[in-house]
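One chain comes next, on its own, written out as structure tokens in the form predicted alone.
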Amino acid sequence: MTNKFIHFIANWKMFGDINSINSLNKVIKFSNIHKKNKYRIIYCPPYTLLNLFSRKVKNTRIMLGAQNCHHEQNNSAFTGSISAKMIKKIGAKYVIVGHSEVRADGETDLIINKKIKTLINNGLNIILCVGETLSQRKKKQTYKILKNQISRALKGIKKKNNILIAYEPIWSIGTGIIPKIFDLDKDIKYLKNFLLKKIKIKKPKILYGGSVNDKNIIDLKKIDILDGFLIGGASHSPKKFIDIIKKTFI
């Protein structure tokens, strides 16, 4: 995994303040020190500190990421909601959708469809999130699930460079759980190879994202054909984010 470029992605989710802003002084100071590492780091904060974010991160190696955007393409008349539009013009590059937690509450692939095509037409990066519960995986429908997640949201898409693939296996987000190496790195080369040639994505990039943390990631890392992850928790403590980072390139 260290001879690839690996993306480091925190999912503040529905935590941070003003405060939280200092949280980052250690992580660029850790980024422009060790420049050598091939590595991608991406803050997705909640909505009201995009802003202070962007600010920080300008001229560092740090990018932002928002959590989530409307399907509209045009600044519309939706309250409460966020448009591509407006999240590129605050500096971000990246917007995750398709998140279980997002997905819980009605999203559906139609919808996650209709943002993933604004956002390619407003020059965003993609984090897609695919996933089964633990009663799909017991009932050994892992993979129906996550090809029918993956096929109906990119479809009519045809720019698909831009798109990374967060698999979260619903049943490790926040429980501390995670798949079996063996298991998951057999889920990782599935979905790998699903991409490839099913949904002719010539570069496939797969994170894993679901209670990864500073201790785990010594496991998760030996799955070589990773490109990432997706942090939630331990991504708010500089200093486990950080170690997270060292910990995959040791």
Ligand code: PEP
Second form
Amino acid sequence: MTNKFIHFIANWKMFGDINSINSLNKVIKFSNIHKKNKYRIIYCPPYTLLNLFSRKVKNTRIMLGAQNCHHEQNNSAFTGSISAKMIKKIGAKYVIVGHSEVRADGETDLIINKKIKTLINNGLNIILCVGETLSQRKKKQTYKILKNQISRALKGIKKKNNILIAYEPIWSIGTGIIPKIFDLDKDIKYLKNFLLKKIKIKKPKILYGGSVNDKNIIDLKKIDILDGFLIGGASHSPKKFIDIIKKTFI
Ligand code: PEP
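Output the structure of the form predicted together with phosphoenolpyruvate; the preceding block shows the form predicted alone.
Then the entire complex follows, led off by the chain already shown.
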């Protein structure tokens, strides 16, 4: 991969407890040794671990992200929710929005758009997930879906330089299946061009997510316009996560 920062985002979903801090120790140690390569490691643990992880990563190269947030302002009456301000105050720098699992649970494009506005107002970086289902792919609707998801999510938003777009084909998440490298390369190029020309993002950053592991990274890293990876299952294991990072730079 090229001379730019490559993002490695660990999306832990509902994984992890207080003992997970041990896996962070190994990744911190790794990042202290491997200072030369240009990468950003961003851990997105469940809300329950944000505080613990935040204290642990202070003064390290590891950054913190949340997996979601509410679109309303701080101090709103929404039982069970977390505001962007709370996430910011805990020390996180990134928030994932539009993940297909959250969309499937009712998160609409309008809600995503509101979340992004709130996150920008609170000075947080955004990881916006987009992706098509297998049946949409088979019907050759991928680009239409991606264009709609991105346009709606970013409607009315001027400040777009702190948004990472994570392309996550839904049929690839947690299945062990990744797109053919040739197809993925073509799709990422299409997306980059769309973000540049139509959405007017000067330096669009695109990540790939979906079953990334310490083996298929050898092929995935050949797509040199990628700016990194959103990694679910394989990020639970510090060894696998570190291997993914190491192999990206070999
Ligand atoms: C994800 O859920 O964002 C993801 C990429 O998961 P996995 O790597 O497990 O497919």
